[in-house]
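Only one chain is included here, represented as structure tokens and corresponding to the form predicted alone.
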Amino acid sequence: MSTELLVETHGLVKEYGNFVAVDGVDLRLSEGEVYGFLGPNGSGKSTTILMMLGLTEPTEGTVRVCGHDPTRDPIAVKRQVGYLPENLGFYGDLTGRQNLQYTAELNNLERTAARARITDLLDTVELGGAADQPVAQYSRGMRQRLGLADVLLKEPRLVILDDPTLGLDPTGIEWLLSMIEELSSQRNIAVFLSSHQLHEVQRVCHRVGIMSHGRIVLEGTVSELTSQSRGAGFSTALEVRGGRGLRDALAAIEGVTSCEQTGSRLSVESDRDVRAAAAAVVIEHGGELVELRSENRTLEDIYLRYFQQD
């Protein structure tokens, strides 16, 4: 993966009167990287995206996108960045092909080359058979596919996707996630993915940033977030026959934060892998270990646990 930075922000702040929507955000995004941008409604995600696109001006801090300042040179940014908003705006009485031709004209693309590219993109997003149907007849999934073709028309270096799987059926979601992986791995396009679908983000994103009250409160790979997030870590389940004082003995293991027992089942939460120590404790206390299972934290576990405690 290239190390060239396409997005770089330092101390990014956006205030609306006395309300601070974005409060000191630092972001880095390199070519070919897929970055998941998460957070509840009102956390500052959309405002951050608007500043990256040059659609609103920062109150403080700096932002560079593809080497340009979006506030001073928004046209240069738009030439290299594709943006797929949550609510797509196409002309319903025009066909899919005609909508893309209109976009090509707005971007001053050479007509002959644009026509060939439009045909290729419609095939890529599997709309070749519906290219000459009015968009008003398109389903939500077909509109999303057309939206992605529209974004890719100008061959961007960076694609910003705002909840792109919203309203899609499982087949459409699978197709879109596969396309995101292809953009990253085969075309070296950076993808900035703002989403509420945590399991989808976990599948395709190299790194994740979680926003809360205008700040990035957690950032890193999913495994890194496990160690950063409060209360997160390792979860170990044991099924035991016999033994005495196991709950207290397991709770005393270094790194264990809690231990609960229900009949023969014990659930151990810890900030490190304690499986070997837990097995040894069971044997030392006269128990028979029937089952030991370690459960990795998912992004949803980390996200929900953080905001429950926050």
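Superpose the two forms; the largest set of C-alphas matching within 1.5 Å is the rigid core. Computed from a prediction, not measured in an experiment: that's the story for all the values here. Positions refer to the first chain, counted from 1. First, how it differs from the form predicted together with the partner chain.
Once the rigid core is used as the reference frame, the Cα position of residue 256 differs between the two forms by 2 Å or more.
A movement of the C-alpha atom of residue 64 falling short of 2 angstroms is seen between the two forms when the two forms are aligned on their rigid core. After superposition on the rigid core, the Cα atom of residue 26 is displaced by less than 2 Å between the two forms.
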Contents of the next structure:
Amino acid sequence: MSTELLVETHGLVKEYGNFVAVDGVDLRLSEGEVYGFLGPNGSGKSTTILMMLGLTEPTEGTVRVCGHDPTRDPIAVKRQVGYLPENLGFYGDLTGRQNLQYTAELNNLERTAARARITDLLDTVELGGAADQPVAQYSRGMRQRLGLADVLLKEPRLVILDDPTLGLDPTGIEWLLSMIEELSSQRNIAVFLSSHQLHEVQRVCHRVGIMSHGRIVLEGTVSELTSQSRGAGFSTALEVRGGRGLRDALAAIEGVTSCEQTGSRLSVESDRDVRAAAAAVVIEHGGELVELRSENRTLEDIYLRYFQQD
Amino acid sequence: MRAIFWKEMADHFGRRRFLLLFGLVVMGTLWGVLVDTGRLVRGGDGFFFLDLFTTNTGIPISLLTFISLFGPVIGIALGFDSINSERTQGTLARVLSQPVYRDAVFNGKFLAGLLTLTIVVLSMGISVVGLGMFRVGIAPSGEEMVRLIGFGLVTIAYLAFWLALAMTASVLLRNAVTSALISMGLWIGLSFFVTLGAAVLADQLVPVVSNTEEALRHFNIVTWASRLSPGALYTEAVSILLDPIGGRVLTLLAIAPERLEGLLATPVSAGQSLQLVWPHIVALVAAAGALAGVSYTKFMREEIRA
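Okay, that was the form predicted alone. Show me the form predicted together with the partner chain next.
After this comes the whole thing, all chains and molecules, with the earlier chain placed first.
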């Protein structure tokens, strides 16, 4: 696998009048990588994507997608990039197959080859049976799957999915995520996945970037971000009934840096995971352990913190 | 662009809207059936096939009036939702994320509309002439053919103007209903009120008409002001083409008003007439081009959000 950069942006800015939608975004995406582009609604994710496709012009900064500038040479970019927009639209009076045929024609694919490929793709996305029904009769999930087939038709190197899980049921989401994993691992297609559902997409992404107010506030692999957010130590919260001298006993556990007590609640700071030891100490000192909880900030907490700013 | 063009053609012919176009063709053809051909042949000026279009013998209004009034509906029906319906459907973002240029989308749609209305105009014209031949048993002369072809071209240019107008509305206005209403409003405004306004303006500027000079001034003001209306422009051009004798008056007015006296009822040649309507055709095409230019500048740099 070569490590060519498929997406590269520098200081990307988009202003609408006085409103700054995207405020200096630097992105990098290499071949076969799955990048989770996360952030609340209105944080500038879609606008960034539009700039990557040349569907809108950046106010400042540069974009290169597959080695081309999408503003100046949109066709070269669009030949290699599949884009699944947020509100995916199909011609309702045409069948799923006819919609894909139109896309094939727009991509100048050779007719007989395209026909075989369309049948293949329709099977891949499990729409083989509904292929010759008008799209107007499709459910939301079926449209989304047809959208994926539509995106894959041109054999892209990069697929940009804008909020693909929106409106899908849990099985639909599960199916989509396993498709994304397959694209990346088996077909070496890079996936740029925009979403506001962190826990849904977390597991398929090699790297994530979190957008807030037009800026990327956190970026890295999921494990990097989790350890980053954990900082130096662990914190554990306990709720205890009865027991004596618990505070000092807990403070004496190896690795514990501090221990505070407020009524029946104790909070323990440590440099390692002390949950098991703490539980044992409580029992030893005649206490009843009502609750024991790790208060480490997960990635989710960090993400929520940015969400709640809105 | 070819893919877009054929997709649009299939749309135009497959949709229920095509029934409207078809209905108009059928109604136009009715003229060929209903016109009192006997009276036309006997009392006519020798240009039977041209008279078929201009006369109202045996029917309330002439086919020409019918086309100039309702022809715009064809152009508007073909164009008013071409861009904005794709936008609302969400297909525009998907189409534009394929490797096609934006102008290909616009051009493909425009050309498909143009070809559709050309087919409508041709089939209407051919069926009227054909019915005329069938009922009277004579064929059009070469001179008539030239004039009829010219008439077809002007008609297509006229309808293309309305198509361009409707498509411009569909680029500028997000809502298909608003776009249809605005196009229809402009159609009514330009077809009726401009002509009305022209008469009022002439009456204001030349209140008293007592001699030929004043009559001529009055006439000139009405003519020039109503030329703002594409409908008036079209009617004028077509009357010159289809009425070689009456059109001669206009010809002379344009080139040598003093020779109006002693006018003989002899027709001008087809070449002369075509030369005279050339500016009208150019004006219609230029107006359509200007509208397309407006849509282009808007559409080409616009943000396409799904």
